[in-house]
Amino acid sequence: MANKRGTAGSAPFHDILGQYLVLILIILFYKFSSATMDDIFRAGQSMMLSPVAAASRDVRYLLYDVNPLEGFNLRRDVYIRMASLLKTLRKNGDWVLVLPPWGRLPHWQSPDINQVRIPWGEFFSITSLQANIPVIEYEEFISESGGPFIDQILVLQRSAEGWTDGKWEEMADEPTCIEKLMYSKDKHGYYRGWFWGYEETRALNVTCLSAQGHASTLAPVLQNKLNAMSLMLDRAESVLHDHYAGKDYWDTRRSMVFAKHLRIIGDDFRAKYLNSTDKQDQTPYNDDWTQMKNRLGSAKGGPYLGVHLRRKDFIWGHREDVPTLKRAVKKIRSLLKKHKLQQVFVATNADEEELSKLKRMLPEMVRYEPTCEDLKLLKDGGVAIIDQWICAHGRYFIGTSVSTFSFRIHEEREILGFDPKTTYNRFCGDDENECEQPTHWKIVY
């Protein structure tokens, strides 16, 4: 009969374990007194291997980046193109993508915030990014390779060449640089930049790549004229998606299901103040997206309309499809009287002024207002990402012409299995007596 601490007839478990434990500290002994200083700090030689770097020691590391201008909507879009490359390289290799840090993007202006170094698994399931592709958090690299060291840095930049005869190509070369980097070295010879705030990430070559065409057409420069064990990709959002909306596309969006705790207080708001739930909204939801198959026209939605008013940049940026507050208002009281609803709930970007011009206008506007405490906790993308859920569960819903923001909803509509008539409207400006509305990208399983 077995006791406790081993089976019959075997030795002692802990003398197993003990003798276990010193033939582990043997191997890192010889391991670390055989590796240079010049190995132990550098990219890709790590003493401590985790679970997946130790079961394939070629593994190789994508990092990317995008233009620091760049808001979280679009940022979430180039992911998308960036995953749809790690497949292909991950035909003839062993790949993983590094998610880049979130943070001082130009639309979060909360004072007294600190807002970066954000993980993506403040905002989005890691677990469910990994069921599409391999990812790890950047503090994750940092532990697997070795230290804050990244290899190789290719700066994408536009073709000098462009289009040849009227002709376009797809083409990736590695030309002279030509704008100005937005890295130096520092008196070691490393490459010091931004690095998503940490500061202590260094590189060890930095080189430009003039990209022209889909994200794919980089995987032969990457695969096979470069050996580095960590690439970084800057200016990431230059290349194109590989499969717009096709399947491929559509899988990597479904895989970036939102932080749960970002969706339970989303639903409690929609209960609380909305009489909103699932239930009766018929919008089931799974949190394992690949057994998520919702049928298009199925959802009803909660009795509320869902609106996102885009302002600020966009009143400048693009006036001829943003209306003003009175039109806008006109146009979501009109919607009210149609689909007869009573509440409607408002996502904006608005300043304080026009904020107080649009409740003096429709008073019986809902919107979503964290406390200080709240905000400190969920950053200016959790807030959003609460915005985007709430307008995804109304009964209808009008965006903002050409806003990343407004897109996202309307492929979380879709997901969820909503009429596309309910879902791709627009605000149409001033001067337009009618405009036209966003295209339909059907989902696709």
Ligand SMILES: Nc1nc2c(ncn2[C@@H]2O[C@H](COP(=O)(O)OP(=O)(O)OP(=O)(O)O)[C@@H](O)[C@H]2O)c(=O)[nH]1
Second form
Amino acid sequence: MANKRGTAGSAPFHDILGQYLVLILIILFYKFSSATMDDIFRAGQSMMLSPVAAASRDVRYLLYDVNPLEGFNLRRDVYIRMASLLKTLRKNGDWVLVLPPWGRLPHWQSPDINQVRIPWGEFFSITSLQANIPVIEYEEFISESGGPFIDQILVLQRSAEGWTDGKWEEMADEPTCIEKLMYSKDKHGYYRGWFWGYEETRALNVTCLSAQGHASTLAPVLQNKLNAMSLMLDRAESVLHDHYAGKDYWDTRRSMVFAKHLRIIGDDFRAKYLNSTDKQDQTPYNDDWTQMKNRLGSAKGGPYLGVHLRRKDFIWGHREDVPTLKRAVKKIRSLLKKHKLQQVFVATNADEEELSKLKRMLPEMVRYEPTCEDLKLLKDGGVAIIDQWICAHGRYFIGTSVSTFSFRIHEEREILGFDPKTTYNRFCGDDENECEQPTHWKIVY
Ligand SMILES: Nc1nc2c(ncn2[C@@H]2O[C@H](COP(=O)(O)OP(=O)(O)OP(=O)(O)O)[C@@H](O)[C@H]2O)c(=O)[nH]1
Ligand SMILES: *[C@@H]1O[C@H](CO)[C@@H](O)[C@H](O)[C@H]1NC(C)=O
Ligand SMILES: *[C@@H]1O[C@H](CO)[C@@H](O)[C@H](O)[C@H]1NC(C)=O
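Right, the form predicted alone is done; let's see the coordinates for the form predicted together with the ligand.
Below, the chain from earlier opens the complete complex, with every other chain and molecule after it.
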């Protein structure tokens, strides 16, 4: 669905002609564009390169994976750190980032759908990512690099000495593994393990690296000490941001444009159930993120309150900063009154029991509820993105304390140009009298 290649099949003749024209223009563009533009877009054009051409490029592939327990929205943050690492690496070589397929996430539990080997293109716009750094999907890596082999895996770990004065120790070179490896040698001497559900994938070598530091401190190690063409960082969440919320951070964050079909479904829902359109709401969106710079405070937002109520594991631990449903509904009602809004859109991962309770207490709430068929197509990740997209367009938003799901909504609203007062809000726990509100992170363009 998100895949442009699939759309030509039944197109009328003039459409096909149009496509050829576009293709010719693209080819001309590549011929005459500068070397740096070439660099950025080459990876995405990998289908046009023969393996020989790829080899002659001396390209090096950076792959990564994250602790299996981490959720979708933290993984999106790890991508930003990897992009930053890749930018540093590219100062001295033709590195390409290989996007780790989505799957087997702890929260993606919808039954009867097979949620592994999901390419990034199902959730994000690949061309948008490519306007920031060269990226390819894992399957492209397999065909481009000559097979399902990864030359070297580096498992990131804490240094054996542990914490020193609570500071991250910036050392990235210690070859002994502390924990038991999640990879094991097969009878041919290749390493087997979890490679996003691609069982045929093997690694030629696995070592551990104590790397408690920023992306930039890792770069020289990867650059100089290893001759591998493809390098995979496992436990990549242990790499720290070089500069959280700086220009580089925001460039990458802005490039993480949601896949078009998800935005369209979200927009249709807004129009149909929430009387919300970009024109009325003053939330113009440009498919080309490099051209997008909405002024802070310029977005009005649709005539509804956007709510993210993170439940399940957030309440099972009896966290002090998460409200009971009763308290949450009370807050919702007071916000509706204060901001003179009639409608409330609720995104939540509440279980059936809590959901019916919530429906009883807040019967007028609007939710995005996919049919079984939609769910099969969009998967849990797509549905979560649509929820985030709709929350991001409301006149006022309130989320859940320290939920990365809510944080990503804050960023989306920042990009759209909302007044920070309407964005950086969270529910207080029942027993918190003064609760600290989320931090405003301003975009650096
Ligand atoms: N559709 C939908 N899914 C949600 C919602 N809230 C949570 N989820 C699901 O639960 C996951 C929450 O985990 P994360 O994305 O990691 O965000 P988080 O709230 O910080 O949770 P942790 O990572 O566990 O701390 C999401 O990825 C979704 O799969 C919601 O409002 N709507
Ligand atoms: C595996 O990688 C380490 C670290 O680069 C290297 O020292 C070692 O020789 C490699 N082993 C093999 C079998 O290539
Ligand atoms: C939708 O919003 C517009 C202006 O924002 C308003 O004029 C119109 O009456 C609204 N329609 C409904 C059905 O509420």
